[in-house]
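Next up is one chain by itself, shown in structure tokens, the form predicted alone.
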Amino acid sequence: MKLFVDTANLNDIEQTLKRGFVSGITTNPSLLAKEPKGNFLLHAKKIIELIRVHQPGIHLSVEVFSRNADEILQQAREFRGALGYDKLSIKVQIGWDELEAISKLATDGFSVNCTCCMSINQAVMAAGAGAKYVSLFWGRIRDGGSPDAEKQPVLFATKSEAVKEGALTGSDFDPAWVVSETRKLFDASYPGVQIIAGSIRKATDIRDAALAGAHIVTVPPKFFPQMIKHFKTDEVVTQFLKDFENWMK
């Protein structure tokens, strides 16, 4: 299992890359919207500069800003031409029209990260269209099974209607089940496609997604300090240093 950092903040990216444990960076429009307004491509170039300084050659995913297939193709070509980074993946959200764009991009040699996937069916369709990475949204899959999901207008107006239509079952709101079953299908039919678990809400989600079979977990930087800390580690290290200090007296 590999870790990616999920952010567009340049300081967070640099602090993470300095520590050398991540294998990639993912961004999305919402993450970019948290940063000072500016030129998207210029911001992406700054991310690439940090990669080249600290961890040359790691993965970078940048996302298109359209649901129109022609616009997606145009943006992807612009990104690739302007950024000139070999390990670049273009993030394209899952959708009927978007599958056409994914297929064309894959044929043209793009590495595609199909994002916003919430179900096994979506993941399989994305892989079949040519995506190299499929991002399953762990936290949002779980959200779909909550009582609040009944209040949200979606394609099938509520979770219960989606189940009634035969589009989903109760298991489809268990992210561990969705990831593990998708991994089985990918291993059998699309062994070159990797699952990215995103929408991480707590540090234990990272562990659980990895154990469920995600090849990659993309993590908001705020969780890395939680991952590295353990109260027993602090206790032992403090004792070691104290014992050595006493011995040196």
Given for the second form:
Amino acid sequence: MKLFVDTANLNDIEQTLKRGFVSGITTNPSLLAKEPKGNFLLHAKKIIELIRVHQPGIHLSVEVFSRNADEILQQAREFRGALGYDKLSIKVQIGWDELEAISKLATDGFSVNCTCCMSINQAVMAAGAGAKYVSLFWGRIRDGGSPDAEKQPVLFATKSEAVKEGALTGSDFDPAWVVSETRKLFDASYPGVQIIAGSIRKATDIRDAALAGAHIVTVPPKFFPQMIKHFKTDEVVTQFLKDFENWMK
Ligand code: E4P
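Having seen the form predicted alone, can you show the form predicted together with erythose-4-phosphate?
After this comes the whole thing, all chains and molecules, with the earlier chain placed first.
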């Protein structure tokens, strides 16, 4: 199981890469939109420069921003040409039209990270189309089963329709079930495809997603301090240093 950092913030990326514990970086259009407005590819190049300085050769996922297959293909080729980074993965959201682009990109030798996946069916179709990574959105899968989902009429209408059609059942809103069952299917049929668990909402989601079978968990940097900190560690380190200081007097 590996950790990625889920951000487009250059400072957070640098502070993370300096510590050497992640194996990749994932970005998405909303994460990028949190950064100062500017040239998208220039920002991606700055991320790659940080990778080169601190952790050469780690994974970088950069997401397209279209639902049209032809535009997706064009953007992916532009990203590859402009960025020239051999560990670049193109993030393409799951969708009926997008599957054509995923299949063509995979055939063309691109590493595709099929993202915005919420179900086993989506994950299996993405893997079948040639995606190298499938990003399952842990937090949003869980959100889909929450009462709040029913406060959003449009969302609820499609959810009700999917449940009525038998396309989704209660288990589909349990991220641990979705990830663990997807992992079993991938181990059997798509051993080269890796599950990235994203959409992390709290620090315990990280270990839960890993224990459920995600190959990779991509973590917003705000959770790293929570992950590293433990009150009993603080207690024992303080004790060790105090005892040693007393012994040295
Ligand atoms: C990962 O790469 C995803 O884009 C990201 O984790 C999504 O998180 P969100 O559900 O908080 O938007």
